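Have a look below at one chain only, the form predicted on its own, in structure tokens format.
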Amino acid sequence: MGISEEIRNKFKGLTSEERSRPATLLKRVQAEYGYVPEDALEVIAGLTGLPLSQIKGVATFYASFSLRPRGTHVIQICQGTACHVKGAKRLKERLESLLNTETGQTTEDGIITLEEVRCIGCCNRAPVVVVDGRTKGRINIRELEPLIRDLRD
């Protein structure tokens, strides 16, 4: 059974109200697969009656959705104004070096995905990274190596 058919089967029992909420459907797919496959976007467009471009717009607008498989762990580094001013660019460059990958990519071993986000709303704790959904504020460059080591252990 292909992903499209699998997703259609999972959504069969939904009410028309539930089918009308693309973000909710995307959230379910993301939870199930760890990302939102292209096939799922098409199924959701069909279920909601919305254009595929609109579904893709929702999926790419929110940082919680990924259109590519992610690693076991996800590190998001905030690049909002406060974080930028407090050195987020240096942190990002150091993370890329430690992980031997670029922002938006997953390490070769598939363990860690590094993502950049615009603002996570913790400006008073800048600079901020989010590791597997947990916010770490006022992070400094010396904390990055142990953080990566802990994720890989």
The other form holds:
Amino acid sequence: MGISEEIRNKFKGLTSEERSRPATLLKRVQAEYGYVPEDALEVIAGLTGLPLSQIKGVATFYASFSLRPRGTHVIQICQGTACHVKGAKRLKERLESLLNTETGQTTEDGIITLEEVRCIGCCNRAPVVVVDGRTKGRINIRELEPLIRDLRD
Amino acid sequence: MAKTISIDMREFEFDAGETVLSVAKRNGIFIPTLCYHEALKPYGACRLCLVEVLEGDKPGLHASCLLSAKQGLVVLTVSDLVLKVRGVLIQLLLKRYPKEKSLMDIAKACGIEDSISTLTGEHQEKACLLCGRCVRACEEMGRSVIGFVSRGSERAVDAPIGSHKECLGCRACENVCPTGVVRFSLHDGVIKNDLWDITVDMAVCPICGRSFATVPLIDKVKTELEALSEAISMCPACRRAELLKRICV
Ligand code: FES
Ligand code: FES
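Moving on from the form predicted on its own, please list the structure of the form predicted in complex with the partner chain.
Zooming out: every chain and molecule, the one shown earlier first.
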């Protein structure tokens, strides 16, 4: 079974209305594979009847979709305005050095992916990191090391 | 009685569905534009075409490329507010794309080149200003091969690999680009666009062997204009000769 066929199968069980919404389909693919393979974009373009360029536009607009495979765990560090004011840049640099990887990349052991996001909508808790979809606010730079250790265990 | 709007204290007639920008242009009143192109639907992204509405449904600043002319509308194209906001917009654009020629031309046309001469930066030739003209041209006239990707400072115009084969090579995108960053060049039997890495095959005239249009473009015309079908694969000169022959027999 080809990958396109396999992806199409993942959409079985969706209503025809759901199947016409690119973001719904992208979300399903992201949940199933942990990223959105290039082929999925074409499958979704075919199903929704929208141009591939627009599907790619949606897929690259939202930080919750990734076009590259991610590690087992994903740390997203907010670099929005409020978090920036609260020192998010230093946190990011610290994470990069702790993980020995650049933002947007996955650690060599394939376990942790570090990404940056722009304002996730809880600025009152700045600076914010999102670990595997869970938001952690008012992060202190000293909390980063134990956080990573926990993920690795 | 014909309907009129007032632009800069003068009354002008307008046609149904016309925008303020179009009335102004038609009457020789200058309003700077960037994302607007007469062949495309207005988009309202750059805001350089701002005018100040004094009397109308919503007084304040409006993008004239989107503002419909309505009986009794009173607008100014050069009020203090317009000049101030427009000046900032041009400066912001120039800050990001230093010395980009199309922007410098706009600044000159607006008479603000002095205030921008202090802006420094690397001379960057032919930048993409994200005006979206090419994206809209491709959507309206081509096949939506290109689109915006990412957002914020990463935003760009790109063509997903899978859509390259859809490109007609019509070059509408190149035609509407204000900076010239979108370009196709002719190589051995193909045209190439380096920005998006798209290559389209050129067709060859079956009579004289001249290469004159792309294969997918000819295919498209063929399917849409059946009567012309075989003659369309010939270059314009041979096509004329062929059609003339047909008429004369
Ligand atoms: S800026 Fe980080 S949550 Fe808003
Ligand atoms: S020309 Fe009207 S907003 Fe760009």
